[in-house]
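Below you'll find only one chain, the form predicted alone, shown as structure tokens.
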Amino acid sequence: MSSFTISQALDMHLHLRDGDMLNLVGPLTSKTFSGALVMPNLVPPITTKDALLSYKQRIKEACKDDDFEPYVTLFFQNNYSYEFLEDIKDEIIAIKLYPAGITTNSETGVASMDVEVLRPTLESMSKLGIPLCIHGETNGFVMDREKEFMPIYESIASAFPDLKIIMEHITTKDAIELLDKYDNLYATVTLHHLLITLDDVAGGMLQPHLFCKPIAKRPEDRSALLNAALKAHPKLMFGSDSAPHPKHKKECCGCAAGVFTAPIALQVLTQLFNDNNCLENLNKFISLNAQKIYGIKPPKKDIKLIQKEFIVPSSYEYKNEQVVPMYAGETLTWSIEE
């Protein structure tokens, strides 16, 4: 196949961040996707009403040029009350939660995952319907941290049986047997993690681009994750987890957690779903399964892809901002029509 249209794409977890950043990667994504799950772990983090309007106002504004809606959340604490949350509801798609200092900008997250502990907040989302989404880990060995979090989905998953709950990024095949085991749990699956193991990061000469969090696992993970998304399992949306950095917080000591996938993940998936022989379910991967889930309707918005070389640039720049994508320098086969 020459050419193939891509309807309605939408970004089930991203960080747009803000500033100069968020005026730079916010039209990466907004010229080519309908709409976009955006993650509320600001500094500080959106945990009230007045922050959480004037971020989607930043974000619209940055993103202007283009007919995108982005989807905000709410970054969870144990006190929310039901008023609040109830007051709040119709501005959200769900409520992220992050275990405490588990990765960038979370060390307000929630200190203990014991259900009681995260009851009042959690009874109150399943009686209003709120989803919540999760970065499932836990601070053990890093490769053992997702595997690890599995109980505590099933825990959550059996006490509240009404509240729609979203595995985020997951990178194990631990997660994706979880998916058909409770009815109220889904997930979200990044590009790089369809695509790498944790050999692409630091088998050889230690790559900082590729080094993200949750840290990419075993070649029998990323076949599981592969396996689902190429079937576009109906529990499983796209979601980029695209996290910029500048450049020198990713090439230096100490580097930063994140991939920057954004303004090349219509066109690999494209060329991955394609080399698969799987063309035909990519819109069920990247849009149809997240409308069903989340009960949205994005913008009508049709991109068309065609097999022709598109070379991904160095970098992306903006003021004194500076951020590498994955595979910069490296030529790709599918690009977007302009």
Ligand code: DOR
Second form
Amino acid sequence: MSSFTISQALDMHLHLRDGDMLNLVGPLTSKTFSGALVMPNLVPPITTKDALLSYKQRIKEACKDDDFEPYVTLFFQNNYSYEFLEDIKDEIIAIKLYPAGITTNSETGVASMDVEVLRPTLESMSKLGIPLCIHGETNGFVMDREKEFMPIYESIASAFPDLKIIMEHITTKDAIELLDKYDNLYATVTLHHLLITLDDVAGGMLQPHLFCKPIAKRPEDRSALLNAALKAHPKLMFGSDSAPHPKHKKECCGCAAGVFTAPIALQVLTQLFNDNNCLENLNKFISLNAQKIYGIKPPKKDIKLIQKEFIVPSSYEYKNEQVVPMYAGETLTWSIEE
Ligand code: DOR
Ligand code: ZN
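And the form predicted together with this ligand, for comparison with the form predicted alone?
Everything in the complex follows now, all chains and molecules, and the chain you saw is the first one.
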């Protein structure tokens, strides 16, 4: 096929940051996507209604030239009251739970993943129908962190059968298998975890722009993720986890975690689904599954992808900073029709 149309593209896991960075990266998503679930791990994280509404406003301002819906989230805290959640419910799409210290700006996440400790907030969320997004990693050995988290997903899924739980950015065969065990478990998967393994990150020269949390895993994990995405498993959604950091925080000693994929996501996904003869499933993976799972109706927007070379910019600039995308300087075989 030499062209393909993506309708109402949704990125169900996106980091838009704030300030100048937001003004740069916001439009790189809003130009082509109809909506995105925006992560709350700012400094400080989004934990109040005021902070939430003003962040949503700043996103809208940054993306004002485009028909784009930012679906904003709240940063999970153990002490949210039922009344607080009831009041904020219509403003948010979900609440994101981070184990404390597990990734970028998660220091004030939860100290314990014990269901009894989390029960008060989870019970309110379940009653109010607020979905729970989880960064599912323990602080065990880096390659086993997601696998070790599986029993925690199981304990929450069985304790709260009415709570929609989204396993964010899954990276393992174990997580794919768990998806079918509980009706209330769903997942997002990133573009980079469909493409790379740990070998691409650290098998040769260290590649800081491919370093992220959770770290890319084994070939058999990538195959399981790719198979599920290509067949558009109905409980799996695209969530880029595009996580921009300034170049000096990536190309340094103590590299920040995050792969910046927003500007290449649609082109590379089209290439990937086309190469695997699965283009007919791409609109489900990138939009329809999420619309059903979250019950959302994103703005109508059709984006035409054409089989034409696209050279990925070596970086995107703002103020005195640069942000380096995945595949910087490389040539893709699909591009977005202007
Ligand atoms: O690699 C990551 N970067 N993983 C996350 O979970 C957070 C993200 C970020 O915010 O930079
Ligand atoms: Zn993330």
